[in-house]
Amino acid sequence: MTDPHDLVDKVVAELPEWLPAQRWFGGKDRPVTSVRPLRTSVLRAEEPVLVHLVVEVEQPPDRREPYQLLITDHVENYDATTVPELTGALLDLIADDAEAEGLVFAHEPDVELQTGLRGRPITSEQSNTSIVFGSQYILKLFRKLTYGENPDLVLHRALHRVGCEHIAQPLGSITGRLDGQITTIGMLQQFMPDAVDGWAMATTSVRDLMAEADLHADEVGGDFAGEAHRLGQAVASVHADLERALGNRPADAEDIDRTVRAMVSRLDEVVADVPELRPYVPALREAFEQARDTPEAIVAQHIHGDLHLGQVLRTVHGWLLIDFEGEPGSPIAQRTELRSPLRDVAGMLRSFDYAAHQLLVGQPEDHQLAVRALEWSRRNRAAFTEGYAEAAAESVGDPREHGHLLRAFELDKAVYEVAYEHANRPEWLTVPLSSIARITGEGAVQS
């Protein structure tokens, strides 16, 4: 019979080769020096073993992460999301208000949840981990831990209390103490099992578009841009629910100097890591500076945080928003403070351009198409903001009132995007590149 301990002591001397192969690990641009545990839970000593394990990773110069993992002696790799037995316990666990070997798990107030469902985890998924239980509940396990409350957890609950109706209603969690604070390991949510995520629904209008070659986008049967619209109006509906839920403030001159200097300090970090993004800096830089001109009122509040294509699902009843957890490069602090809702806009616009450009990934240059990614991104565009602008709470406004703040943080975006892109898939590092240059109007990068 395994030991859980030895079993720790060896997953944690193999994971600094292992954990840089793993899709939802952050780190992939840099070596791993040393994995540190920093606590141990054992969920069930008898085989097959579970066990829950955090460690806290180093990587040069000095950054240090914590994440978690489930391990097991019943695979090869350890994995224990991939085990449907031992992941069924964690539901279980969840239902039973269960507290173990320092982790505390908890359904929400007024839910009963069924027991005894195996759960299978979804491959598709990058920066977490995230288990389907039939076709009831999927649970996300939080691979890079946030030191305290995830802000995905306390996001959604905040807008079930107001009953929005574009979020799946948040059912239970894992919670346990690191670095002395509560911290939330987990989240269970209802499960919509028909659902279809934007970026799939967007991409196939792509490809449609790409196929004809006469046509516009505005005559291809799978076009857009209804539901880029509907789209808009869902999103904005959220921020009105947010700022219902947990307030707002008059954003003024010194929130926008702090924001320009944050955005000014993240192109300079990048621009150290990536070459490519030189000779866009001085025009970044005067469109950073221009956001300072922002005669009309703004406010900020809380938001998604990383909002685009693929954090959106279209179900039968609407648009639903998922991971309020924000960028998972960006600090803590900077993910919970109140921020302009015009991030999120700008999040969106940014993922219209993804989706529009990346069947040119990697392809030889053809004008043609590059012309119909093009005039496909502006028409979704256009209809997003529209309906954004439709569904506004009198606070926001008509994002496009807002033009140079709006193209800062789009142009921001971009540049978070040159770095993800450099780190993690650097053929599609053209995609962002190309956009700065078409907004900065500093020339074309080749696709």
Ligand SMILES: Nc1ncnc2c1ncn2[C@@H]1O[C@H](COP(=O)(O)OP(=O)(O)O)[C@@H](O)[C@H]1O
Second form
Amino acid sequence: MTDPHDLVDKVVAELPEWLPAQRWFGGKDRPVTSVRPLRTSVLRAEEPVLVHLVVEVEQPPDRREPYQLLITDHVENYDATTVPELTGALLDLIADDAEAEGLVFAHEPDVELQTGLRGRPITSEQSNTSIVFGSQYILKLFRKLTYGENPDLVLHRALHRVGCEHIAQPLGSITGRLDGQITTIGMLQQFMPDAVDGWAMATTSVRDLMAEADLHADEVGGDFAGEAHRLGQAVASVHADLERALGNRPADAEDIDRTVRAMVSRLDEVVADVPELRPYVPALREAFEQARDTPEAIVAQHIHGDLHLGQVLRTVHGWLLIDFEGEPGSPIAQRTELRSPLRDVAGMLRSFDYAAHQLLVGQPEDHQLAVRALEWSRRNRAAFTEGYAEAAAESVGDPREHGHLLRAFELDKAVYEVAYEHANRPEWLTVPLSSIARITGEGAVQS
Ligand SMILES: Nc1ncnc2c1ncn2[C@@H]1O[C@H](COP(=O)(O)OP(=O)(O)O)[C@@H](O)[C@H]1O
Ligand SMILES: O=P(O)(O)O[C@H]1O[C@H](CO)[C@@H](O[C@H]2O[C@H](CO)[C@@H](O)[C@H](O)[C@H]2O)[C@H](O)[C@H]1O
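Next up, the form predicted in complex with the named molecule, please; the one we just looked at was the form predicted alone.
The next block holds the full complex; its first chain is the one shown before.
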């Protein structure tokens, strides 16, 4: 019979080696120097044991971040998120509004949940771990914890309150105290079994175009422009709902100044780690400075914060936006502040560029493919922006009227992506680098 506390000691000792191999681990750029348990909740003491564990991971020179783990003696790698019988217990606890060992499980008001379902982890590579129950529910366990309420839950609740049509309904949550603060550990939502994510749809469309040597993007069967247009409308509608639910304020010169300084400071940080970015620094700085030149009034409000094609789902009823957590690699203070909705527009524009150019990784010589990629990207970026502008006419307005700011947001996102790819998928580093080269006109980089 395993003692749960012995299990914790054993697992914690193995974590410095195990963590860096996990897709969701956000600190792959540095070694793990120590791991110490912050809080332990024994959810099941008899075999198979189930323990919820929050550990603090230390990395040089002074990074200390909390991560959550669900562990068991039942499987060799101790990861209980892979054991359907054990994760099923989490849903039952949420349905019962239970409190267990300092963790609070709660369903949203007026929600009644079905119990006794087995949980299966989704297999896609993500920043967190999500578990699906039957065809009804999906539970996201936030891996790197942010002290306090997670913006994903806060924004989903706010959007649901105003009847937003482009989100999956929030159904429940798991919270616990961390350093005295009530901290979101998990979020339960309605699962969309018929959904396809935007990334899968877009890359299929790019492949269709690349396979057709003689046809243009508007002539091939898999043309995505209609979807891109509808997606633009959906994003504008979510921005309007966020504004209705949580308000906005006019952005002034001070906001723009802070924004520009944050972009420059992120650039400095990233270039210190990724020397490949160095040749573009002067052009990037210049583009960021140009963002100060905003002819029209702009607003600051709550936004999605990490919008890309993998964060949107196409269901039979239309597009849904998921994962309102913001950029997992950015500080929480930045992720929760009121910001320009144009950042989300820029994030999605980057993603169209990614979908087209990621297929060129490892084929730098193929000029024909590069031309096709650019054609696809231009067509779909334009359709998305047009859709957004139409639906945002009464609110944010047409993004194209803020050309310099939009370009700066795109480049800032690409700098973030350089850091992200460097830490997670080094073979893809050329994707954001070649975009930076294209947008700034600073020569080509091999894709
Ligand atoms: N409500 C939902 N219905 C169907 N699939 C979903 C839903 N929410 C998330 N997913 C799937 O789970 C994946 C991970 O969700 P996401 O919220 O993006 O997690 P992460 O924070 O780990 O990136 C998504 O890419 C999508 O495929
Ligand atoms: O979805 P996450 O919250 O985990 O976001 C992170 O991972 C994304 C990759 O999965 C990353 O997105 C980048 O790659 C996408 C293609 O895989 C592309 O569509 C995006 O435009 C690009 O930014 C995201 O930046 C990161 O925060």
